[in-house]
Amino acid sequence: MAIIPSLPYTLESIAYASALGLLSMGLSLTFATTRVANFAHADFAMVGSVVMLFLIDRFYYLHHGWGVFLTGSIVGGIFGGITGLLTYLIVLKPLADKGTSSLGLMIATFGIDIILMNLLTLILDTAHGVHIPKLIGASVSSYEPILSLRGYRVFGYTIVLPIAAVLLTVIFHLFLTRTKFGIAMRATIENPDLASVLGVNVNLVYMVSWFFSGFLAGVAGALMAFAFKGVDPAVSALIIVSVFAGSIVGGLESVYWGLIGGFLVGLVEKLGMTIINSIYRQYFVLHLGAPNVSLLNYEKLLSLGLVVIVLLYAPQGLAGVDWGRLARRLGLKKPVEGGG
């Protein structure tokens, strides 16, 4: 029994980690701008998954080409962005205008989560598929191109998702650093009151941040649809745990570190637990007679354990770590003369 996962599973794990990275980056963005911990964020991703399912049922059922990834991710991202924007405009902004605290807004997102999850379930449960008879719980994994790589069958989404994550991160970085509105958004994140005094339309920044957060989630969800055993909005209850774990590990207020945190959590959950499960079955079950159970269903233990470790040693997440000082202590970087 091999301990190191196969190439296809490794690529699937990287794709999953990339999706979590995008989701965590979006969650960190809205928290950094509006100070709202959004527990409905995973439902934005499920909007993208539902859009991808409908596109395949209506248009791509007989065409298993690469175009489904481009169309599905863009359309899913737009619908996810609109969902995020409406969440802010219809629920969170009116509550914030009435003086509701951050804790109250966070609790409101619990209600939004339940509403969106049930609404999406109702849509899939009642809609009549054109080519797919039953949409709720339908799998779309067979409607994508498959590559042959070093003798392995590799699903197309495992290639597209990491590329999409890199491209969206680069575009977002250029937006924040090269455009006036992006600079205004950064100023709002740093100090919204001062930004408002300087003439920045803070409310518009909030609206854009919620749209872009939903867009990232929609893209991730649309491409993750191919990884699900079946498209079911109830999956969001599991995804949100990993998304928050990624954001906390990276640093809840840091957008870029949220991306890195989400990616790390994804790798730990998939690759980490697979390696642990292989070691357990190979050495403990076969040689020591331990119970023959699979540990793969307990992947959240690793991500939550990672959160505990990070909070113990870096309360502000990876974003709060002095990496230069750490490198010097480990001997990876020469000490600065006169420095600590």
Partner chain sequence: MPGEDIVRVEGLNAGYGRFHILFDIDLDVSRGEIFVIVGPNGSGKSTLLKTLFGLTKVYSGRILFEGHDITRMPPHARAKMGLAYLPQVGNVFSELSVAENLKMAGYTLDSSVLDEKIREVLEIFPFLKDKLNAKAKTLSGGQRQLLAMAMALIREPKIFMFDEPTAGLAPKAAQEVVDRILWLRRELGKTVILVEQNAKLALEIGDRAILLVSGRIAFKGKASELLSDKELGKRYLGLKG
Contents of the next structure:
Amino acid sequence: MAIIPSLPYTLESIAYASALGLLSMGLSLTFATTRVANFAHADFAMVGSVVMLFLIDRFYYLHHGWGVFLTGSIVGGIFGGITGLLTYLIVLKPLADKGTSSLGLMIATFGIDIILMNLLTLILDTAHGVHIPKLIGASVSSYEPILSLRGYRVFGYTIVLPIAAVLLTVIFHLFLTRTKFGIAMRATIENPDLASVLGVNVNLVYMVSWFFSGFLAGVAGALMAFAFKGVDPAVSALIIVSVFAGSIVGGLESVYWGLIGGFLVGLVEKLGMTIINSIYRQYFVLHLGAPNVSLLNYEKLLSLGLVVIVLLYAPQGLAGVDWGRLARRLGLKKPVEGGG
Amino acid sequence: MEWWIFSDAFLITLFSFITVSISLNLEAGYTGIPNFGKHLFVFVGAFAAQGVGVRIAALIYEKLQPQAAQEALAQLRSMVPGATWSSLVHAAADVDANRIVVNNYLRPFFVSHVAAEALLLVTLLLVTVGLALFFGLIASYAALRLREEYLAILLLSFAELMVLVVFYQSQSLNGGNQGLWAITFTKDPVRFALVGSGVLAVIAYFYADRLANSPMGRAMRAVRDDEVAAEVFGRDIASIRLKVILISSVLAGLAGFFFIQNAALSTSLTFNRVIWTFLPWAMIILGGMANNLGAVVGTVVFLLAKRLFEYYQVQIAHLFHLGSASIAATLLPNIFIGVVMILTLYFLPQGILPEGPSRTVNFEEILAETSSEAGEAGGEESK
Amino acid sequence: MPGEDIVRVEGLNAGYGRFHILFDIDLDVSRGEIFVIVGPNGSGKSTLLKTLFGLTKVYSGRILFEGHDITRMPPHARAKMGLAYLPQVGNVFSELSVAENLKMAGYTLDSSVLDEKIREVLEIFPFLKDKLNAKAKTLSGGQRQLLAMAMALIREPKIFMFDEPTAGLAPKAAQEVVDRILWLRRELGKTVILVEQNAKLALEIGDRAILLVSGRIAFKGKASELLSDKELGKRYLGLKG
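Moving on from the form predicted alone, kindly provide the form predicted together with the partner chain as a structure.
To see the whole picture, the full complex is given below, headed by that same chain.
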């Protein structure tokens, strides 16, 4: 057994990491703008998953074509975005306007998490006339294109997810740097008082950030539907742990670092644990008689470990690391003359 | 007991939740510690009665009844080939074997030997306390160092990973996804659970009430309201937070211990974030944060509502054209609880019973008096 | 003569929440003058400036701007009416580039108008031309003050309210900021309200001044008079006798 994971598994890991990157980016975005740690973020993704499931089920002509990814991402993203927007407009803004504390807002998102999770389960449980007999736990993986690459069967979503992540990041980056509203968004993140004095509608910025956050989650969820063995809204409980881990590793307040943090956490969970597991099985089980169990089930512990390390040694996350100083210290970069 | 919606199981649930809400209220309501991982601390008590309990009980049994232990092993080998006593003790074999060990061998022995049973009970209660302190120490390590959001995220993540991953995936710790039979006590374990959880709830209430109105309670509120001021006034924030987390963890663990006496076979998923973290939060918010009686009121209201959903599940399912009655019993109450909790935050932010004035000198008054002079001189910088 | 007053404050009591900081403030600022507010640390100077811009809680009294009562107006509405407030810190977006900061300053303007305005202020502050793509946080303290001034200029306010613009600056940079303040009045005829820790510097360029002590006005009159008042200067402003 080789320590290096196989090609399809590597691609699946990268796809998972891309999805986490999108999710952590959205989580960091709403935290940066509205200072709310959103415990319902993974449920926004599940909205996307359920939408994808319904699309496949209701419009079965989509089967077996790459179009399913595009349609599902867009529709799932829009549904996710609307969920995010409604969360902000119906629940968070009225509470914030009444002066609810940040703890109260966190609790409220916890409530939305519970409501959404149960509502989605209810929808799947009671959906009438569906072609997939029972939607909970239903597998959608047989409805996507499968490629043959160097003799491996490669699932279509593993190709599409990283592309979607890169594309969305580029679009988002252009939006933030090239449009007036995008600049206003960054300005609001840094100093909402000054931005509002200059005439920025801060509330609109918040609305857009919640929509966009939900949109990113919806796209990630729609495409991740193919990775789940079955779509089950309760999965959100595990996803949110990794999403938070990604955002905290990134720094929680930086959108770009959130993306990188999520990607990193995803890779560490999947590839890291595979490598650890191979080593464990080859050396500890075979030679040292350690218990013959698969460590793969414990992959999430790596993300928790990563979070603990980050919080202990770099509480501001990767965003707070002085990379220039680090590089100089490691001798990668020449020291700069004292800047004026 | 069985009358309308009031069954023994309901009362045990009610008493257990009263203890859990009161303990969460000590942390969140009085001290401002956002414990989003409460379910882990309740699970700790169940683990003491299940994973740890079976092991300790089996050890005692093997020591005192080596003959019978051999017989048990022989019988179980026919069921689980290659089973050893230790594999059964470690509960790694399978859940049926575990049931036979617990219910056919261990239980009858301990029920008929009062001294051994008392010894076992005391041991397992001590184990519960020990485990609760252990996990409480881990939580407080984070609580002393992290900002509110980070702490809430970390506690939830930690609890979810323990309950959903570690204790659920590992077959040997607590039976994994198969679950384990808990060690139960006395001839009538249900009554034992009822009395145990009831007594615990009463103790928890009066203890929390006394604590809240002591100088310690005042210090807790000071920590919650303004850490800087609390520090200025010479409060040791770290030790207050540590104490509160440890006390609350022990209370939650004991509640889990008595609760599991009635549930018998269960997996760690029984202690999920919806039921054992979110629901207690909803209870203390509805009842009124930092009000012990409020915690009790909130608990009663939500559990009655939840029980009514369960009791009339067939009718409700029929009314809303739901496919199965179990949806009405599980999904609808959860949605209901979430909606009520958010509405409470909006319309009744202080809860049904708002936080009353402390029966000791009010810290805020001292603060206001001493800082009004400082405010004039230093207000500009205070912004 | 009320027509001459651009800002008029009557019987103002204000503070933060429960902290009452300003007591019975009466003052008027004439169009085109440099009005200086000085006082010892914690006397309420900055609070007074914030109150004029609507960032504190007013308990009683009123604030008139060009004859309109603005006491209850939110800050952004005051900005629209022509008040510019330049706080000591946080007056520019440090994570945004200089060009983006200037764009934000004219957020409500049409893009053609905005481009024209940006060209104008770049002529006034030529050093910004080389820094357009640099993040504002890479600028020096003095440059940041000038950028904030440029941002305010884009919106063509009638009155500039500076909160300790020279605090923490090297003498040379401070002099440059002061020169710019004088220039605002001389070339553009703008009114300036200046809160300064460095009382000597401020009183030398000011027309009229008030001295705040513990949230009350202890002196009101010509800046030069206050500068030469040895008793007050020594007691509250640390001026050499």
